[in-house]
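First, one chain by itself in structure tokens, the form predicted alone.
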Amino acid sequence: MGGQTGMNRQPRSGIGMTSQRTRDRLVQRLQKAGITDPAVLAVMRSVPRHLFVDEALASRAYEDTALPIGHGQTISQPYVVASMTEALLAGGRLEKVLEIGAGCGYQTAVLAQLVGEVYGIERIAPLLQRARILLRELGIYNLHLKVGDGVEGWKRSAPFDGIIVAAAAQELPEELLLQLGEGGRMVIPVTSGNGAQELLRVTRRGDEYHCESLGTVRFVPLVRG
């Protein structure tokens, strides 16, 4: 999938909770929680999150909470999506971003409005198939999506300016570190010895990788295969 992005499709459902006022309230909550990047906030306001969840949960789509999307997976809470995106873009615009754990496509849709191209990997085929259809309906085409093992990354398309990982690793995956370009940034949750998860931003400088802690988070584990 390649080309331009667009979010001009009308919502497929007339659910009241999808109103602009509801989305504005979500953005106000994100601002109070510390999200400051105007571009990130604008995209969080425009992406129709209710389309990425089951219709039975659509009335909760603009709450700042994670929601189940089937197959034991969840759609990340909007604050986490906004925070990880803001952290990834903090050093300036990125042209080529790898997303590990594309899931239902919500984070993918957010990223696609803010970077040149998104390369998304998801290990659960039905989730990716649903995401692919929805993203196409929304007119988002600057994407490359595949079913695969996220830990292995996407070697053929490396190096990447940015990598975002929506699952918690036991340690920093070497394969992904090697696929970061010079000056590239990776945002990834990593599980520490006591079981807590810490969100890290890793920046590549030559053969060295500089880590910053961005706080604690909760994600499903990063699974091989």
Ligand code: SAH
The other form holds:
Amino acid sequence: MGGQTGMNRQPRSGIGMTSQRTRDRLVQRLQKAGITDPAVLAVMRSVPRHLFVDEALASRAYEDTALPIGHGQTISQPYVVASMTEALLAGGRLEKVLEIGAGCGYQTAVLAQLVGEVYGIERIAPLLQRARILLRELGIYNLHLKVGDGVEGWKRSAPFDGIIVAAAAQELPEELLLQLGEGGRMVIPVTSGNGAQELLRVTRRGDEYHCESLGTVRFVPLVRG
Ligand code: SAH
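The structure above corresponds to the form predicted alone; please give the structure of the form predicted together with ligand SAH next.
Now the complete complex, all chains and molecules, led by this one.
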């Protein structure tokens, strides 16, 4: 069964912003915004997002907004994390999930509690190093993390039954399509001609890939190399 999580870390500071009540309110907002999967909501209620941002921003951690995490990157908006996770899980339980753009590790922490194992790739080493430490402190162990270009995927551990990409691609990365197992699904933002980003869910059936649009989104770009 999914992730074994302790979540027994002491709050770093401040009672109000780290309290369960603040997270409960966030979950109410997510429900209002259309998130319905009870498992996803339960995990969003338990993951201490304030620990994934700088202490100076901790008081804003339970606003439904993206926040800077350094190196020009952001922690995704909780609604986006919840809806991408919900979209990924909609077809049933996933054992092996590849996450591209692990960043501070927040989405990783959410996923790890809902799937068998997470394989996370992040191209900025110091971000991943911080994520590694925090995830371990939180008692989340069902994951493998590496620094690298996520566009290449993680060949040695493929195929994956789920792939989630947290940065906007110019086109569907071919290598990721190939590393998707039969019936596997990938949730990925793709930039279209006019610069708008569309969130897509791609499901593999044999050599065919079925594409659905999940709406408009706003992500940092997927950077090669
Ligand atoms: N998943 C994070 C969001 C991080 S923002 C969260 O839970 O909040 C997107 C991340 O994708 C950034 O950290 C960025 O460095 C990373 N990224 C961009 N292009 C990448 C690539 N080609 N390979 C791996 N990571 C990439």
